[in-house]
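One chain follows as structure tokens, the form predicted alone.
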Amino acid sequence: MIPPLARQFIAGETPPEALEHARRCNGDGIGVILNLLGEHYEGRAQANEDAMTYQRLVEDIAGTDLQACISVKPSQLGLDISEDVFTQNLGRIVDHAAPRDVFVWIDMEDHTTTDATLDAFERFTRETDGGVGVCLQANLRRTHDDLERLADLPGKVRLVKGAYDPPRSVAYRDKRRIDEAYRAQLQYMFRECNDGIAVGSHDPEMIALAQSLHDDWETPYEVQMLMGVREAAQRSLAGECPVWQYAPYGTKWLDYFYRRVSERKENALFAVRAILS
């Protein structure tokens, strides 16, 4: 059972929880990308197992009217064990969901694993012409060259500012400069992307720059944030643009719990104050 403190960034540990929480998100209007924990899978029978029960998530999404969508972690299908196994597993996600009209999006995990993702990204795009979607990392230096080559694309990509510590020789780590590269970035994006572009961040300052974009050129976009995180923000800005919130669930939701309430002050804070109360 999760604790109420954890909560907060959990939307169950079952199916039934996960799409209830996102019938209660599109109540405000925000819909919701459903993510099953679980990631860095070593045996096949983990990543297949995983990977059938985002079809069974599927075939839940579609037997009802929820505004909702699936991601999924490259290692959690088995990219650790091989690309191989990863692609054949993503595949079978995505000839299920396809048909059923169900997006899919896949996650970016450490800049080890970009070259692979991206493969699998544009060869299952191409085939569902934009079912698609992918993650990139504004604070990786290859970025703006990646961005080059999904442009064209069908299906959409999400920028966020990047996590993972990745090292300096492949990565920005100053603050300042991930957000000057976030900005250069969503500003290429809103000019040259023409399917769909999703803002992954919470700073109020890119949501700003991706409206102002969005008058100039009139691309489409999204905004996603995590569950748990400014949701009150979230709410407000379903009124303005469309609103998707990022909501994992299953029963490895502990290690999650933990990144979430220690990479940001106001996570530990609401944390403490939950313990004291």
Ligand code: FAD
The other form holds:
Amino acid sequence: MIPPLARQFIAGETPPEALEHARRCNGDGIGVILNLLGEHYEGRAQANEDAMTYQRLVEDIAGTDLQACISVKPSQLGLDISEDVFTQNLGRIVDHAAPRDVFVWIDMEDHTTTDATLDAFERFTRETDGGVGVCLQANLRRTHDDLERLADLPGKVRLVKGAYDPPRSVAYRDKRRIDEAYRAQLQYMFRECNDGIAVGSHDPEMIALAQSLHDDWETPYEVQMLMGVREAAQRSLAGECPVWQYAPYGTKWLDYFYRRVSERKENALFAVRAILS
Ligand code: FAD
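Okay, that is the form predicted alone; can I get the form predicted together with the named molecule now?
The complete assembly is shown below, putting the previous chain first.
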């Protein structure tokens, strides 16, 4: 069972709990991106099993009126085993999701996986005429070139600052420089990407910038934030633009919970207070 402390960040262990969470968010006008927790599988069986679980989740979503979609991690679908295993598993999920009108996001993992992830995105978003989205990381030096590659493709792009720790040779490491890259890339996306932009950030400055770029360019966009982070802001923003909450679920929640708690002082203090009381 997930302790109450972790429930802030995790939608539950089972699909019914995750769907119930989606229903609650939908009640606040917020869409939900469901992610089954799991990554870096070394065995094909685990990767295939998660791909099957996603296919069942897609059926569950399609059988409801929920505003919900899914987000998958390449290493969860077998990228650490081989690119073929990853592409086959992703293909199974996309083939299942597209006819049911369930959108599939692909998360971006560490910089060594970017090419394989973008190749898979390009293939499946063409095949489904935009039924797939991918995440790009503003901290990577290559991202502007990647945006140029993706600009004319169907499908959405989620821009994030980057959660991994890439070497200086391929990435900006200074927060100010990463923020500068994020702003420049957001401006490029509003000018050049017509198929939908996702602002994957909790940063009020970046969200305000997106709002003003939307006023200038009228490019459709949505804001995406994580479950348990700035939820009051998620609810109030939902009156102004589409807001989607990324909500992880599943039994492998401990590492994810640890990452959330350790990334910010506020979260760590919240955890300590909850344990003491
Ligand atoms: P930061 O630069 O960390 O902070 C800027 C400001 O935002 C802060 O000063 C504060 O005002 C506000 N803020 C940020 N965090 C909090 C908080 N916890 N509580 C209160 N205020 C806060 N990364 C990847 O590498 N690959 C992915 O596929 C990926 N997918 C993501 C999907 C979504 C929906 C989101 C929201 C993030 C995703 N990330 C992903 C993580 C991302 O790369 C960042 O690490 C993370 O979002 C932190 O950056 P930030 O832009 O939110 O704000």
